[in-house]
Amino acid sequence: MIPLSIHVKQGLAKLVLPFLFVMACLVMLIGQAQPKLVEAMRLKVTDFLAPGYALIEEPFNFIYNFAHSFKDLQNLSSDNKKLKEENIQLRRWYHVAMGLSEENMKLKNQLHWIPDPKLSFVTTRVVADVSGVYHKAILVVLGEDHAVSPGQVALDGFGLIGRVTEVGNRSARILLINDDSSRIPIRLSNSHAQAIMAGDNSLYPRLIFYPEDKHPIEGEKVVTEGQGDTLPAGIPIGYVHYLKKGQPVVIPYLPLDHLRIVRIVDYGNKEVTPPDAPGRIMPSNKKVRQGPVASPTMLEHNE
């Protein structure tokens, strides 16, 4: 190490802040002049750091799981009693569901119902929350041979959370629905009104541009409308809540700041398999753009 005098060290310390300021300006200028180059460099850095994020997160996950396991042991007796009661009720509902499923299948066969296309999706883990003051996004880790592409839809266990915006070799960035640049057409379940869900970097996206004679109702469900975009209709998002009079917002089913597992779904055009029923119409070879809805079985959400 080169020995330096106190005056030289003090001079270098004063130059650090101007040096960082000049470097920041250079990065901004290069970003404006060569945006593709900067984006490629950022994806390379993200791919390099993604495994590191996962390693850093592991100890915290272990402590979190250990604390929850200890808490679960304390409630073991009461939970066991509650599960037995729920099991009896579920057996009753199972027989009801089987009867309804059989009836539904018969009705679909009579109507020559065309089933929804099978959707492909991947389930992955959130390794970092890369949100800042002016944007809301998360980083997920992917395998090397993944088929994720920008524009695909990201869901949690209950509904929509965002869209994939950038994809690297081993990671992807998801822009959340509460980002300030997010604007999503939605439909309200009870009033059947259309509106725009706009993010503002808070936890709860706002509802704007709804009809004056159909104000959102407290507690009604919000689903995607699917107009003018590749985002399909019918994906659940959350429910309406008034933070104060005249300011409706959407409360997501799961908090957007505690996402751990997400599913990335490819809602691209798919071949539709016709039902095996007599008298059905043979489809042409031309691909038809479908407007699929979120499958409750896939979302594991009981409406």
Second form
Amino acid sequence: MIPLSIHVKQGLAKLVLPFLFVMACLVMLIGQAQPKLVEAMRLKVTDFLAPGYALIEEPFNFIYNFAHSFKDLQNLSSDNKKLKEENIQLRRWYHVAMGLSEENMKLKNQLHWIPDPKLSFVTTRVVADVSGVYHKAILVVLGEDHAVSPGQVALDGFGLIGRVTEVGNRSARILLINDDSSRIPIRLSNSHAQAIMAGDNSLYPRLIFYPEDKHPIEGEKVVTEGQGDTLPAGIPIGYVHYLKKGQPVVIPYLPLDHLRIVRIVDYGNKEVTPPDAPGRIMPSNKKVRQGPVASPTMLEHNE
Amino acid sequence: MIKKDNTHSINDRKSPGIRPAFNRFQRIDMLVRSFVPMLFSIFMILFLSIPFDIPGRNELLPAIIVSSVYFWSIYRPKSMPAIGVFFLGLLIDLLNFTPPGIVILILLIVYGIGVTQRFRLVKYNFLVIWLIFTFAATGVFVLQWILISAFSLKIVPYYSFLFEIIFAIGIYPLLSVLFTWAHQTIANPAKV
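Can I get the form predicted in complex with its partner chain as well, since the one above is the form predicted on its own?
Below: every chain and molecule of the assembly, starting with the one above.
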């Protein structure tokens, strides 16, 4: 430590705050000028913290589950009754599904159907909600030797939730479909119209740019449209709901703010390459991918 | 400070007299106590990013951190040093994938208001301090909205910062009750 007089020390102490203000502005400038550098630093921090999140989470999970088990005990008999009825229903549906899948296989054989490529996916745990006030994203924890890369598609048990944007050694960030910057081309299952699903940071992404003569119908299913070579076609997302007249939104099958387990699927598509210059977009000459849904378990629940 | 049995409390620096030097454990104890405000803030940042069913989690975090920085900058800036505030902001920025630097700036502004006006502020009663906090919080959250809109080159939804402001104003009295208690007990280095 350099010996300093009291006056110099006091003077320096007064300079700390202005100096930090300058530093904050510098950080802002660096963030704008060198986004790669900041990105790398972020991933280091999240990689470091990803296992730590589980450590904080565990005791609270315990309390949470404990409280919930009490609630479950209260509704034991009514739940049991409901489950038994549901089980009978499901058994009936199981036989229907088995029959249909057999029939499907037979028909495909007769048509010499080219089978869909097998998809590889990893299932991971959501460790943190890294949504800020102005954007929506989650952080998932991954093993050391993972093959997840940016641009891959993230699904929950029922349908699309987002896309991988940043990948570190042990963690990856997934930008959700309700983020303010998310725009996804979709197809409506009943009215067969195309539209764009636009996130606005609320829980339900809005539907925009649907045809004038084909308004979305309340309750109809929404699946992705394979346009633009960014997403495979036919991944279920949710269903249409009108918040008020003339304002259709998509309600995802599972609420986007309670995601715990997600699947990251590799559809073989590369990340969208940005155009060379802003405003100049080269037309894609690749074929539009029409095909596989996420996996047999999440096949559209046909009526 | 004279206790009931006419002895001085061990770490009472204000009254004259000779007292024993602190031993190692007392030093560690003091150190930990003086870090309580920072540790609380860091814990809140990590805790509120766990996906639990806490309503308005994303808006709650800036509200709590801003309240914490404001309170401790007035009542014990030694436990919430400027450099610490800087790193709190940096941690939030890095974890939340926002344009970096903005949260650092707004926390430093709140800290600056607290630290420079602390001798004036402590004389006022709670309501005035709260009112000034209301103005400060509104100002910085509007600033945050403007900066984020500017950096992302579009108007981001405005209801988020309305929520932030409402949460901040609403949670400050609750947190200040907690902090006042902590200030006198667990976060008090003089109480070894």
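Here the rigid core means the biggest group of C-alpha atoms that line up within 1.5 Å when the two forms are laid on top of each other. Numbering follows the first chain given and starts at 1. In this text the structure is predicted, and so the values were computed from the model without any measurement.
Here H192 does not count as shifted, since its C-alpha moves by less than 2 Å between these two forms after the core is aligned. Relative to the superposed core, E102 undergoes a Cα shift of 2 Å or more between these two forms. In this overlay on the rigid core, E144 has a C-alpha that sits less than 2 Å away from its partner position between these two forms. Look at N80: with the core superposed, its C-alpha moves 5.1 Å between these two forms.
Fit the two forms on the rigid core and the C-alpha of V22 turns out 3.6 Å off between these two forms.
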